[in-house]
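Only one chain comes next, encoded as structure tokens, the form predicted on its own.
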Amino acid sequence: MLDRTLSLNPQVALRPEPFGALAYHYGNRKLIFLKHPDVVRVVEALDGQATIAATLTACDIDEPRWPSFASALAALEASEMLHEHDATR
């Protein structure tokens, strides 16, 4: 998972909240709570990085926390909030 390239789906809007953010998908109408500011920071930074691991490093996420972020990002991808993209673009 950590070697994959993901980005925020263009049909998804993030709305900042005190607890993190709300993610709303305009296509499938799903609403998801991102319950930690670090998760929001990582999701917002995904598009500018080559891999998820590079994103976590750029966001100063401690490596012991990476598995929980990988799980959260996998869940967001399953909900179509994130999608895989070509890192060479």
The other form holds:
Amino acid sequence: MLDRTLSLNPQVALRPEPFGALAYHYGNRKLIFLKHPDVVRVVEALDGQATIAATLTACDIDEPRWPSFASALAALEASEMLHEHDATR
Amino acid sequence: MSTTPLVDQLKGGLDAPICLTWELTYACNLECVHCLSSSGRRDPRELSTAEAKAVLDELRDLQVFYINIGGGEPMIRRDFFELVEHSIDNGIGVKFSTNGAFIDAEKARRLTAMDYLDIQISLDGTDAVTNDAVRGDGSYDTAIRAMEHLRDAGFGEFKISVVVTRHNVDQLDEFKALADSFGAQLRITRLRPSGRGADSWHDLHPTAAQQVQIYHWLLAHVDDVLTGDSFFHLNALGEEPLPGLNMCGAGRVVCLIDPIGDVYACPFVIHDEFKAGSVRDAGGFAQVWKQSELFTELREPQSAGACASCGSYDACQGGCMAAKFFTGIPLDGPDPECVSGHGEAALLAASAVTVPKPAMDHSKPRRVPVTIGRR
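Form predicted together with its partner chain structure, per the form predicted on its own context:
Let us now look at the entire complex, which starts with that chain.
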């Protein structure tokens, strides 16, 4: 997971909230709660980074927390909020 | 990952509603006996097209992702398509509820051509007798015809929206089959004693045994039936909670804008006590949502009141505020349909109090036979 390249689906809008953000997918109408501001920062930073690991580094996320970020991002991919980037790295 | 459970954070309110219902008009061709907004006649103070568009612009700035449009019958408004298009063009998806009377072949094609649009056709029986007893003569045929038009136009997955009553609860499987036959999605919601429902609730609301039946039916259909989160009071029936946030969202994640621009805590409480302000006030909708006294109060921790000592409170959250209010039960009392049986005593106690009446009644005047001539 950590060496993969994901980015925010262009059909998804993020709305900042006190707890983090709401993510809404205009295509599949799914609404997801991003329950931590750090997850929001990471999701917003995905674009332009080669891998998830690189994004987490860029966002100053401590390595022990990486597995929980990896599973949060995997869940977001499962609901199509995130999608695989073109592998043109 | 987060320290406070999400539900607790949501109870403190969001920066903008997730689920905003906007009743576009009180005018309706039907006069359903359980109408939440006592609709029938148009209110002369109805928001103009320009005012409605300004509200939509404000919702866009607040990043409201989608709105639920209802009424009355929203398609009665001459600017219905203009408003829906304005909303969608501004990135606000639309789901609208209709009785289907104004969906002919041409309108069905027009609706099909729009993105980010969902349609809910209301139907309260799988046969004309059951449905029309609640929604009026001919309304079953009207709804089915609208569904046929949507199917023929290739709209795709529209929704069939059912209010569960004592008389249609045994038809849940048939509703599902009907929805499947149209490639539609079934949505079932709870009957509330709001609007004209205050007068019909006692005769229509499901019995205690039927509530258990609904709970198990919903558990068996968690993946393929929508509920708008409206049955969380049933969660006290078992270990397994129904899907959803399991909380009253009134004024926290949900609110209602009525046809004249008044903002209420939820679609089921059109009453002065739950009116937070108006989109016509200085500061508009955003000010009402963010700063009104009522919404601020609803976002504070609520007392469990009479339910505090009940082991099921965490599961049912004391039920629905509107259901209590319009049956005369105190807001910190049990839900009138409490599945642990506390509702009956509360209803009995409430029978001595004056039950609040809805703020407005737009029902059409009763036709009384007039005798002309001299005595």
